[in-house]
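The form predicted on its own is given below as one chain in structure tokens.
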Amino acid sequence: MTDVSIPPQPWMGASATRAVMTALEAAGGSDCARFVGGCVRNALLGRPVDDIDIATTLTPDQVMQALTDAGVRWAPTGVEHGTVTAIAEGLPYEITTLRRDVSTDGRRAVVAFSQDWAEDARRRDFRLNALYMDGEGRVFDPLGHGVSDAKAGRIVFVGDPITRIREDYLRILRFFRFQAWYGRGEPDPAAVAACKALKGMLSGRSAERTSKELLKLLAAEDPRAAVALMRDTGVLAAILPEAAPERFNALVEIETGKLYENDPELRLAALLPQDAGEAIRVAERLRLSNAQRDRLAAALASEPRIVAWLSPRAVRRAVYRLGVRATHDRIKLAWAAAPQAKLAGQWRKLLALAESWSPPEFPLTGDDVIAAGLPKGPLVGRALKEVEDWWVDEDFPIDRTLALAQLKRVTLGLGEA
């Protein structure tokens, strides 16, 4: 069913799309390969376009056959699936044949292809998902509702609910991630009531899937909305126990006012108590980087208190001894944890010279101290501590000599112990 037309898009008519594109169609004809999902869902509504998916009649084997014949480079990156990966001029292009589920375990499944598009839609998450388009523009839409759910901002799942969930638990987070990011006015009631019977088979899912929806999901311009969906329905505490909304709600309010970027990972501490050790437990949990687990510890950890009259030498402090990032952080949730509109001037002056202010190099080294009479060993490396907080609470004195006086001091201190 060809529902609507959009006039050409950029990314379709770029070289390493038509390379692709005219590969396949050289192979199975003009008709056996269409752009598939968010691609056409994005374009349909005027978003921006990131990945570039694209269905096929052609099995696995053609496919590859087909690149190969066209010196198209490309990878078997789920060959059993019916998925191969085309990289035109250094882009990847996601080919996957027309499928039909065999089974599934609510974790993987087993495929068998097909020639029928309707019967490729059917098996699809959402039915603003089930939708293709071709080289000109023409988009299909066999289930006959993904180009109106789109339009008008409704988040259905393609047939039964609880059967599209039990085919694939964590489309339960991609729910929600849709809401926050296509979904207005009310969320369809079978998806949110299948959404909360299902929600216990959340546990034990792919940890590493499980923490790329939920940050997928936070990085919407607004998801406070999908959030409190979450919590209401207890998706938020099946995944997320110790989420409390209160300061990432206001986050977001920060956030919303288009002066700072949305930060996902940002958003994800606001939901954690203020709680170092609990952000690393977190961390682990949900299988997330050294440097995520790194910076929500730092933005989490207790000391030193940040506070809206934090004077411009305390914040120079805080940005040489915790680093820009980490002290951006922690003066974004304090702010948070106390949202009065009266200081949100003074906040953002505490942001803005964190931003600004480059931390000065320590004037000196070891070689110094040995230099000033101490001997190599452990206490070289106590003095320059001693001299390094001296130089810190002095705000950092560019003048050497006065470093050098200090570290004089300390080292009579030192010889005399």
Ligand code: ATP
Second form
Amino acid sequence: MTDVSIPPQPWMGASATRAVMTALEAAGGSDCARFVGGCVRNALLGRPVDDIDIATTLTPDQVMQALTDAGVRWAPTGVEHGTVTAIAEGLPYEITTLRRDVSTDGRRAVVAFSQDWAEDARRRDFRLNALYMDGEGRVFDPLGHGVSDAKAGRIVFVGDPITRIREDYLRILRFFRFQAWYGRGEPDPAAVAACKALKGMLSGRSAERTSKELLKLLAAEDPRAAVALMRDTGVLAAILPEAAPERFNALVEIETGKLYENDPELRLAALLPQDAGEAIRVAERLRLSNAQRDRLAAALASEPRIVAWLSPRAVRRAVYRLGVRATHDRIKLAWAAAPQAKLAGQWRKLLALAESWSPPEFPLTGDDVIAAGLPKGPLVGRALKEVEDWWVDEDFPIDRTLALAQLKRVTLGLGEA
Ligand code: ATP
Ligand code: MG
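The form predicted together with adenosine-5'-triphosphate, contrasted with the form predicted on its own above:
Okay, now the whole complex, with that chain kicking things off.
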């Protein structure tokens, strides 16, 4: 135990958390379960806590029994590696039995359950993540450096970085992720050298885990230094050879001006070239979701070209054609590509316009076309499309009679064709 104690946090005292801890303690005594990892680190640093992990000396069978006895719901989310997820008041709590590594092939570890907190701490990735805390807020730092690292913003591997990366190559990306979120000062030279030396092993790793880590990294308030370090070590090129940080840096600068929220997906787009085809290839390689792929492709399309002096009309046209979000994404990326201070007001105006305008409904339907004398069939769709194009070009007049007059001209034309 350290002499560090954390004042009670709302999530620690929450009835759901208490229910889970009490259930475990009823089965294994008062020291059988401790909070671990990110929630302890963040509580120590006064940062928000969103997922709560618990480490325990109880075996998974004992955990499941203890939860059942206490009437807490659970799911066997990874019993082979010691994890049971309790669900209390709809909130998940990942409960993992203390472990020690038996063997590992760089992807999946074979583990043995353990009763020894220090043994469990030694298989964790970084010293600031190898922290434990009991229900009263007393912090345990079995390896002795976790608390000081967390406070100083040092991301240091537990043990020899080369060995630890060889066990799991994704730890390279985790290093940069934690560096982005919690790192301060000079990054640990041994960690940087190890990441650089072993970066080649990142290719061929699980695309899902890679993109999850990358997006988490990009969600840090200001990931610029971490991304620059990734570029300098060649790690960025190993996972994203098409990435160039210039426009990304400018986007983060714009966002951290506190005007806009951090947007990790848009930051990823900003790293890539303005090329929708390339965006789709990257999204597929990283196995992003379809929604993420479509967003990247729309943000990285080259037409219509977005410039700072775009007319309000052209902005409305873009919102109608691309939707608000894609227009917004396109404007922000264009801003990041032309970040001169003298244009900032203009870019902000375009964004505000894109947000505040919602397209009116197109005033005609197929029935109007048929009433105008065209036979049912493919011509109806063509006529509607032509009037709609005119309507967009005319800046969305709401007067239906104008649209009907245009329809008349179009049907005449189509009838003659
Ligand atoms: P976050 O706030 O992003 O959830 P976290 O530290 O909780 O940060 P997780 O990925 O949720 O990160 O992992 C929980 C804990 O499990 C970590 O703090 C670390 O102790 C351990 N851990 C997770 N992944 C690894 C890994 N690949 N190698 C070693 N330890 C790991
Ligand atoms: Mg976590």
